[in-house]
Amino acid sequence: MKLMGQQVVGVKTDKSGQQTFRAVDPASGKQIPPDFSAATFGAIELAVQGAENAFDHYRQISYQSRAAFLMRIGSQLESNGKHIVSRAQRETGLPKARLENELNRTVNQFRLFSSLVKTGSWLEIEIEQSHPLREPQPKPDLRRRMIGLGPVAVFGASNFPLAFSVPGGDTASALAAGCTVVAKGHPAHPGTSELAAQAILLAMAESNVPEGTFSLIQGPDYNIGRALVSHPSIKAVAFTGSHQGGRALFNLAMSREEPIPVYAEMGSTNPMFMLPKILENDYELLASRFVQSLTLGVGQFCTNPGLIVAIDSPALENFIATSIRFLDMQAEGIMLHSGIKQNYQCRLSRWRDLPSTHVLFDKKGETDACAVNPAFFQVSSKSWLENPLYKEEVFGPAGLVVACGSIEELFEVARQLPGQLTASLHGAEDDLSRFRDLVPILERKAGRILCNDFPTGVEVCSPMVHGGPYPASTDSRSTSVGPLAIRRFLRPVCYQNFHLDILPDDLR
């Protein structure tokens, strides 16, 4: 595989745009050849009408040619996983043992979504025979599936270059619907970006799909998203990132005349509720898992767990020492762009400012270009529940204890958190039963709950709900991990007293 730099638009490539970007090293600051084109309005145009051509003969080829076609994306990243893999280390600056476990996640979910179109099981197919002498009047023959629902923008993520962007889930899981794909990688990867479309257009060249059935495209202007989601064929568009961007994606789709579905995971807190007496008896242990989870990645991951909800005691107290001692353990990290860690910087200078907030543990002497060290505070239940941004996510190895000065008041800061993509319950039995109306109100709030686990780590399988109420997603309903993700780009078509001779065959 060689980097060339282009759009990969269909079956071609295209490197007319003047404006050029690179790849910056995120630990030493110096930019990675080669020069990449980035994508004009022109090559825009014709990735999307490309993928509005090819998207009619693609959902009708046969569901064993589509997933076939998903084996051998998956067997294509597998080959060249070695070469993803170097690259994706220099863009990125995450280790290779990591990098190499993201591939293999990446290739066993097109291989998950392989086995599910083979089963036929995601048409939801329901068959309601005529009955012609029904009195007062004849019930007519209904049949119904579901069908893509056309070309799909998916935007590459910057914390997982494989599984959350180009090769990622959201690819995955629309190429299985029926749906082709526009995929704008992530400014920060680009490298890592076209050679996992180079992989699927390897894929796309061993099977029987239309050319158009994929494109990439790239560049750091906004514009070419706005471009892309503004796109009349565009259908539904795929997002894993920021508030700030996913919320902007999404008023912009809402805006169109036809207005589009936008399935945006934006982040969450990850809140963890500590109960009295697993504090009392095993704060090491929670201490020790906790900064684990919260360091993890650089705390770059969308379910590290940046806040901690407990009752104030002496065994918080110790929690809290416990942590700081762990904490001061961990050397500094690197972070994955330049922009990522402003922004964590930003954020934690806005909590600093806050007379309300206490500092735990904020050790300063980052010397590389995106080192950062975690960073620990504290404030009370009602400082939290006054202060909305305290509410906000901070994205990076930063923690949050909010000090409750009683059940009522845990309780109450439960029922204000705004939605999450995970909530954890961390509690000996009898906290368990004590608190166990905590339960219900955390149901409303996040799309997976734990109970004694950290929320780190997301098991790619059946009854994984990655998602949540807004605004760690701008759909509760969906999630973008697991078989369920292909509903996303699925709509249901009722057909009525339809010939057998023109009736699709999934309805015969």
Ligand code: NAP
Second form
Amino acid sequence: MKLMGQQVVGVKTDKSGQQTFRAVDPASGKQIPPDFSAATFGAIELAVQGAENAFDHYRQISYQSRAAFLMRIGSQLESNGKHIVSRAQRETGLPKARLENELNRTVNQFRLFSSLVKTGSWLEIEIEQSHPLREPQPKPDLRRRMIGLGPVAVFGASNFPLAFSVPGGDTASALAAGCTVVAKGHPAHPGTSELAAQAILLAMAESNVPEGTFSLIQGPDYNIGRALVSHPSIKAVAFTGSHQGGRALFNLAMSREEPIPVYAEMGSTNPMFMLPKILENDYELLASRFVQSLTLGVGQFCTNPGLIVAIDSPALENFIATSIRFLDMQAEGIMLHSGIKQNYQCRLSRWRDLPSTHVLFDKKGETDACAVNPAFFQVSSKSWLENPLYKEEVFGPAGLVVACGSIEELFEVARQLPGQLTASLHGAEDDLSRFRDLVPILERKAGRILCNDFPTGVEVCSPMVHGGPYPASTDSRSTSVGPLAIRRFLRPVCYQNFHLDILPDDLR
Ligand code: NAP
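Next up, the form predicted in complex with the named molecule in place of the form predicted on its own?
Below, the chain from earlier opens the complete complex, with every other chain and molecule after it.
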């Protein structure tokens, strides 16, 4: 595979755009060749038209062929993995081992959806036969199955250049549902996106799938993504990224003449409730695991545990002092791109500047272009409840302790939490039974609730939920990880009194 700096539109490439952009090495701040041409509106039109034209053919190929296509994508990603990982390393600054793991996970996602397609369980078939003699009225023959929504626009985030980007779970689940995909690559890793798209194209060439089933468009301009979401042939949007981006695209989709579903997975502060007994007994271990989870990947995980809620006590003070000691041992980390670093610093200074914020740890003097240090702040539950700024995600290795004056205040903080991807309870046995009423509150707040565990690391498997009430996502009924993710791109169709000749095979 060779990087061309082009759009991948159907089986063709397009380099007609005048505007060009380059990836930037986050460590040095230097540009990395080659030039990538930004998509023109003509290229976007071609990609979406291709996806529309391919949809009816692609969704009707046999499920065996669809499953084989997904397997081949996994194999192509795997066999071109070295090349993809090495480009991703340069574009993101993420370590090789982390990217190799992410590639593995990405390949496995395609394999998981391939197996799912073969089972047919996702069709959710229901059949009720007719009762012509039923009184007072005869009952018709009714059969239901799920079908794909149509062409899907996929937006990837910068912090997972593979698993939540062009070849990520959104693309895999949309293709599994029988939808065609137009992916909008993140401008922070254009080479990684192009190489992944080339792997998908190679799999298309080996499979019986029509041209246009998958396309990639790229460019550094929001207008590209906006044009994609506004296109009448796009029938759903899958987005992983910031709250601002997800919300902007959601609003745009709702203002279309035909509104369409937007599955935006956005940020989260991932609160952790540290209960009194466990803090007293295990503050050292908790602090070490907390700092590890907070600083993992320079805090650039949507499941980063940014909020600690606990009752003010000497045990909490011990936990804080130990955490500071561990934070002080951390080397600075390099963020994915300058935009993320600026955002991190800007949001930190908004917290820092509030008189109610108590700064616990705040090291400065970063050396590299995108380098940052972790930060750790404290606030009283009263101030946290009063000021909405404390409830926003600070994307990066920033932790905020909410010190509660009483059990009632701790429960009030839980009740006032905005929607989250995760919420964690840390408690000794006594704590867990004493604070069991937190569980129904947290069920209403988060997609995944953890007990004595840390939220970073999202297992790809059936029970997983990676989503949550707004603002964690724009549709709390969905998950972007695990087999259930396919549901986002399906809709039910009921067939009434259908003649056998024209009844879809699935329903016979
Ligand atoms: P981002 O800046 O929102 O970018 C994501 C994509 O959306 C990019 O292609 C971007 O295009 C596009 N975009 C953003 N704003 C837009 C707008 N107003 N109009 C049109 N397109 C727009 O996100 P990021 O910085 O890569 O990722 C960091 C964020 O993602 C964090 O908040 C993190 O918590 C969240 N995240 C969530 C999950 C999850 O599963 N829930 C996973 C990973 C990350 P341009 O780059 O061209 O602007």
